[in-house]
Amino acid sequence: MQKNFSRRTFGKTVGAAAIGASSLSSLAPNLGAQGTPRENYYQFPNGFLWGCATAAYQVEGAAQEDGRGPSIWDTFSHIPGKVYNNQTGDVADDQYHRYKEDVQLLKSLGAKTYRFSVSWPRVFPTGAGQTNEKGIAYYERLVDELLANGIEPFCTLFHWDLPQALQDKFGGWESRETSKAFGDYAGYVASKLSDRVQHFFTMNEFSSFIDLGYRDGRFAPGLKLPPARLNQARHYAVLAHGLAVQAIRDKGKTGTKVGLAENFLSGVPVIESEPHVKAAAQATRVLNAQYLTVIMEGKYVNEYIQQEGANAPKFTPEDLKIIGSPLDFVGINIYTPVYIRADDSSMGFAVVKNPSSYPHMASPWLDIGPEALYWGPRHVAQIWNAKEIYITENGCSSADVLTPDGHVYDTDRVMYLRNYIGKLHRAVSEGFPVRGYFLWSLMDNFEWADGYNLRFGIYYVDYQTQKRYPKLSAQFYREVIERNAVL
């Protein structure tokens, strides 16, 4: 029922509320004499690593400079209709030329780390064989610049820019030859950078570059494979990961650590009670069977093999041994929850589909569920006994608007980050071994099939001038890093 208030009545009501609030101030045990917190209950451990992440094709540009070969994303983005407004990564954020400026953005945040990816075709223009010395020299300069500014480099070896030559010659991830080529490439990069880079991620988001690229056709190379061929491509991708792990251990300097960055489906119990918690853990194993589960366990779970039947991938015991090569750490990219409820089916769980009213960020797929940043690390630690975990991507798109005086007030992104980091704090405070957090992303960039239409950065990029502007979220994140606490 609507109540009508006059201005006078409203003023009396507000005044009474203020008096009431004042009289209750003594009941707030966490406030000091002037209302400042006495103790921050959301403090992170000393040494927690705060950083940002980017990917080569999304930020570097310089697509045809210094000997770089074409990737499948160069080809795909130049096909009319495949990317929003036919945009490409030819220039992107021009980080190839502006990396020193971007390192200063990181430094101004107080970032401890930077997760970047190496462009495979920049180092091996045809995916294998002859190396491009100018290509690897760029990454050496980037790493040196980071270290000179007190920022620890974390290196991702594959973030979707497969050399076009391997797609043309072998069918890309449909071939074991591509897996072998990736292992050789990974070993080479480790041999060049591991004297300065301690952490290497083999691959980023199997389900994105395989399922969206080879099943749905929405990402490069734009294929829609039948189930049997799709599952075999999935297998060769995780095999490539395993071969890379072995190559990095063989070619890297002593102390080099290796892991991966996977956007695994993290089951979140619809209600935090024992049946649903148990179901969420079971769902996390089964829903990630073809990627993270087989990597962590060295076997495909029976539910996956039975479900796929004749379409299940063909593999050897040696394949599984390679795929299951032990990891030093696990990186997880988490944006959205997958709600799970217990049921009496043979699986023991059911996925609960979000209603149409469920809130999301500017990207329609990016449903808001901060608790995913608690359950993700918890599952990885409890199911697979991971001893070192990183949140390798977390962030969101926003309808960012640059004001005439150069500001972006992305309050929705600040809301998103505050709530997600708060749930991450719960995981850390309960003892789950999360060692660092990489915000996606440092700056707006080429967002794959969405082109430059969606912005994920905490720095706004004017793509005409390449000028970077800090958003409100950059100020927020700077404060988080400085205080090492949720704000």
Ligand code: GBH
Given for the second form:
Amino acid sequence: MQKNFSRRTFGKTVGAAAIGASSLSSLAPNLGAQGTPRENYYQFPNGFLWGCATAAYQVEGAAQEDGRGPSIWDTFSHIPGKVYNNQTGDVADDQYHRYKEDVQLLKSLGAKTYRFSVSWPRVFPTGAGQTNEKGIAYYERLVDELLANGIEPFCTLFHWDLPQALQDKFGGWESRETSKAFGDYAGYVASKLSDRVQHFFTMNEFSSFIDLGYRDGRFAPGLKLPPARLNQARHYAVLAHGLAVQAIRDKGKTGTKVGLAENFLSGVPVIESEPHVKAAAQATRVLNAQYLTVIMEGKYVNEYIQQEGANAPKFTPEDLKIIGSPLDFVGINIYTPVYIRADDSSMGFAVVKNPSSYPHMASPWLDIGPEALYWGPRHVAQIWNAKEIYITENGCSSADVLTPDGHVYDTDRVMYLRNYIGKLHRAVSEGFPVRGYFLWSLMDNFEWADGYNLRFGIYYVDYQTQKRYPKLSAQFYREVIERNAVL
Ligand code: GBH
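Next up, can you give the form predicted in complex with the named molecule of this protein, since the form predicted alone came first?
Now the full complex is given, and it begins with the chain already shown.
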């Protein structure tokens, strides 16, 4: 197999062959003896949960079916110019009708678990009040199908598809009424599904739906609010999370676990030396002040309140208690590194902007930094003492090409995954309590403002035929799962 041996390694290999690789490795079990299977070094703990993630509006389609109400993403994607080529989630991957086929895709990967999201306006077409039986029935069918195939369902309650009625009536996340409605919705779903679903995520990525939706206008509902109103919307979003935590505990079966899925900004020290590591931890607390930090600490950090001054959110002590409701686990979505260095400023850290030569995947924002998958869990465990952590999303876009014979050789995605999962292995092997990993995404899907232009799946979707094709990365992931190791 290896042709280019130097003389030195060649001599060693002959020696190893003479006494047998296995006896050699037992003489020096930790030294990486030549020929020793690498599983021995990159093995994950037994029971590690490998899975895939998707979100309702990105995969379901069936936007008008069975009594589903409109969400802000239906409205937004139908406004010309908001999404790449004016594409919408009307049909998406048609998972609403093809969920059985998609469960088989998961099964053929050997996936242990699937993270899906519930579309709020399917269950409450106007966000509150009247429920839609056909809406919740879909998720019951999906959950039953997963369980029948030995796949554990993990359920996200909000992945950005806010009922349009709540936007119209209350200004969406600008109102406490929306927070309350979310609590009621979360409790209702828990009452229906918690006999079969143990893990619920309240929200997916506060900064995406608030900062991009209410500050930058790039996501639904497309607003550009001034700072004070923006901070208040942020506050009502974390309040909604807290109310949902309480409602799920109240209405869910005993033993139901609740957490969230946050793409928190996880500081990667520019160099792994003490001052930079300390700075990265401090940055992680301060830069997540509006979301994960207030949720984990039940308090806004002073730096945030001072910096915002008159624009700081208005809240009561009771709000903070609700927001800080203890969680059973923390889910983190990890894509890109944010480099931090120690600094003499009063903050003690500085964010280091990447040079223009920094490598990225097909999405221009998706800078490659496998070590983010090490530092993310480490920060959550060390800063907030989390005892159960999931990587709720990790994955990447690439410029996939389907060959005439139905293959996609996404070597760049395999490279990305291999390196990121390798760093996750480091976190797990150092004892940080990561229990599972959800690859984003099972299949190509509606990539928000980028429409269908950017593909994140490990299954390729031909949107004309809805046919799914396993990419090279699907084969890679199946190997990872089967060996419970990254190679
Ligand atoms: C996740 O967001 C989402 O949870 C998921 O739905 C999505 O499909 C997946 O990642 C892949 O994007 O276009 O320059 O304004 C990851 C965090 C936040 C990264 C928004 C992209 C937009 C950057 N995302 N951000 S830009």
